[in-house]
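In structure tokens, the next block holds one chain alone, the form predicted on its own.
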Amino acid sequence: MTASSHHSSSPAGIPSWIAVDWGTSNLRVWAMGDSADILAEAQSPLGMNAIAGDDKLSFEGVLVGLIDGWLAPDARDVPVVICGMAGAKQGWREAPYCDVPASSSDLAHGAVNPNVRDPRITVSILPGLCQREDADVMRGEETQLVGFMKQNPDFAGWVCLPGTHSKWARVADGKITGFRTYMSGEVFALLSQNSILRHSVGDDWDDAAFADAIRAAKAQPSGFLHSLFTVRAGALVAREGQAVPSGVAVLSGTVIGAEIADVLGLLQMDEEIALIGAGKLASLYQEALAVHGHKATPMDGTSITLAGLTQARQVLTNASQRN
């Protein structure tokens, strides 16, 4: 991988620690100052999958390649705090899952320390989160949830993190008490690209058709499989000159609507809903929730991730000072 494939910036000072979000398909790093200010940042397409699939790459080598310019030659043991897939079985070193319910300190105390050759850094990899009953797991999102709780200490309810596999987590009193994963993004991709519905899905978006599908998913939650076929049948049976609902909007509304209807069925009195994300997908979830009368403004995932990594760094620092 050439240096030109990386985006980076030079630090405005010597970092007191380095924050890392290591995903499946990409990697982001930040040089952090003492006051949780960002001195520099860099990113790379070398996520866990790329490293696991190439014998010439190593996690330490990729990391040092990104942050080398931030570290003075005589630097020693600069803390690096990592969340995400570096702690998976195929990652740098496995960080066993923490069980729910879990607080920010529970997660930080579950960090593992891989051996590193470069004396300038010391590495802590944060664990993911697991749920034994109603089996579920996450890696990376739990750090965003920690950051969210830090910024919103009085929040009680469900936090949504849209994605290929959307996560909904119940948080209250500084703890993640449970969560659910929905394969909505992957199901939409499979149906729109590899099923008969691919013939009925174009670029003709229609907000009203999306909202109608969201409402229908809650009104008839057991009709999911039938509703999918109406995406195809609607165009076939339309009379000449009759408007055909947007296939992509109906499919999207049907899939996202089924997910949201399930969560709304679990929502307890006085619980709120929050949304972490950006771009078109987060906007669709915002619109879908609004159909059911829930206001949820998407929050920036990067700042929340950094808040979670900063919280973990503080817990790890306090623990090392006590020892």
The other form holds:
Number of protein chains: 2
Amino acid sequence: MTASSHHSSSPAGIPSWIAVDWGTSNLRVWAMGDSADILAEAQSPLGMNAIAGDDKLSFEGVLVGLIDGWLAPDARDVPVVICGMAGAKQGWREAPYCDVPASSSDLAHGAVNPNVRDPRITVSILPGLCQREDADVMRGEETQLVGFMKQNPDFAGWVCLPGTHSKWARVADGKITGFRTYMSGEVFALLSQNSILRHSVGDDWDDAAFADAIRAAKAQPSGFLHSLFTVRAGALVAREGQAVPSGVAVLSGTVIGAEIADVLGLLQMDEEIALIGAGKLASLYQEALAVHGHKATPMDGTSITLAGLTQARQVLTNASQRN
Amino acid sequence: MTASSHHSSSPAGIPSWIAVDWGTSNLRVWAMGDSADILAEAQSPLGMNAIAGDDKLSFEGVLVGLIDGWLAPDARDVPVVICGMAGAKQGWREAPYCDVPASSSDLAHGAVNPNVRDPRITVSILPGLCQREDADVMRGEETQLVGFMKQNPDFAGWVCLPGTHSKWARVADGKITGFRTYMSGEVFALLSQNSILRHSVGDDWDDAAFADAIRAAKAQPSGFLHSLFTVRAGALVAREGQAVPSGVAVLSGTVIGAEIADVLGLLQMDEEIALIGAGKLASLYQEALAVHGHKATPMDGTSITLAGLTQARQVLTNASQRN
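Next block: the form predicted together with another copy of the chain, after the form predicted on its own:
Expanding to the full complex; the earlier chain stays at the top.
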């Protein structure tokens, strides 16, 4: 591991380090002060896929293009800490998966340092997390989990990160002990846009139909592939004048409900549930969990990502100071 | 209902009636002799969708174009019995769904007779079947079930018709008492062609991986949306030199296995399972059922469709003779 020089003080506006979340389809960067304060931030649509698919782009070029203004011409070795798909096989440099169970330190110690031409920065790319038994992987969410554990050291239970591929991770005693990915977001998008159900999902939303579908998913946990078709059949069998429940609410409840029913089957007594995310999707998960009597208030994902990158930065600094 | 004149005898090669299976994406017709013998057959890609989407096509025009050569110029009122999507709302003429429980006679008596200009034919379009509680619908498969019941009058159990939207119908005492549609075929196609899993499904097939996925689906009946992701994760977490199971076999087994696990949960003691279909897909269902100890030999769907149309023709003839 290359040394990450520790800036004991920074001129106002000059970052002591730079935090980066480099996903599949976008890139976010933050100029960070000494005490985890945000001096500036920027983002770009140049996620891993855009760069991997374009010969003229390089990861370093894209990164420096975005943070150039934050770096003094004579800056040296400003630490850049990156989580996400930049560490994938098709990314900047592969950061091999860390195995569960994993602590914050285990993850930070798995960081890799790609060679960079620009002398002003030194780069650490954090690893993703993998599970060999009941095969599963994540890249990026593990850093949110690190941030969550830092902010909630006594939490024991499941943390939900809704998305295209939703993640549910079991967390206890400062470790991520296991996790499950659900393809709910992608399956919902394919069904509502590309399947026969696209004719049945309108724009009308109906909270009660969503809640009914959430309950039905738990009552018939093995019936997912059948329940989907009722989104279409429900409208076809309705009698004259009979109200037809909102197709998009039933489909959404069927998909999210199937995911949640499976997780609730794994929940041990006394385990808590936490929810990281924002906007409409996080609200739907909150509502779905409430149907089953679980209170989970969505927590802002960005600040948790930054808390995770800050924690990783701290571990890396301590390690370099010991060397 | 218009009278269906009964031809007590037919010159060789002149059909006494015409059987039609008019689906969403194709049309099959058979010239039938008096004793359910096939004199000729033909097919066309002009299914309901092609006709509904083309101003220049009419259902009667397409049908007559295909059977014109079978009809003598002076023929009158040759009965044409049609099953399938021609009876849908967007079809030739809507034949409203018949409710479960339904016998062969119930279905035949729900036939509708569109007006036709060609005096050589008279047309009956058979209804589909619907279930109001646990909403579900079928159009076309109910005629296969009628043919199956005719050929297997003592059967009591579930009949499986694999396909884009697989149907499982419960049959006993000459009636279809209920049924369930599973979107398995369409979900498999979307996931293998349009989802992130498309990168993980190659051409290599592996019977053992398929059987393992069938078993896993029954062991984790609520975990479908998670199990899908292991198709991808399994390859990513494999250690150097470790064999990766065939992605397409795991995906296929995960989808078909989820469907079958759900049906097996509904199977009452002593109920049998029958399988209607042909080719690779029917073989996969046969193999999947065998994993769980159920023997079901695929039966040819075409001859069963014709048996169902023949049965409907008989009921309609008897009814017209009574009038």
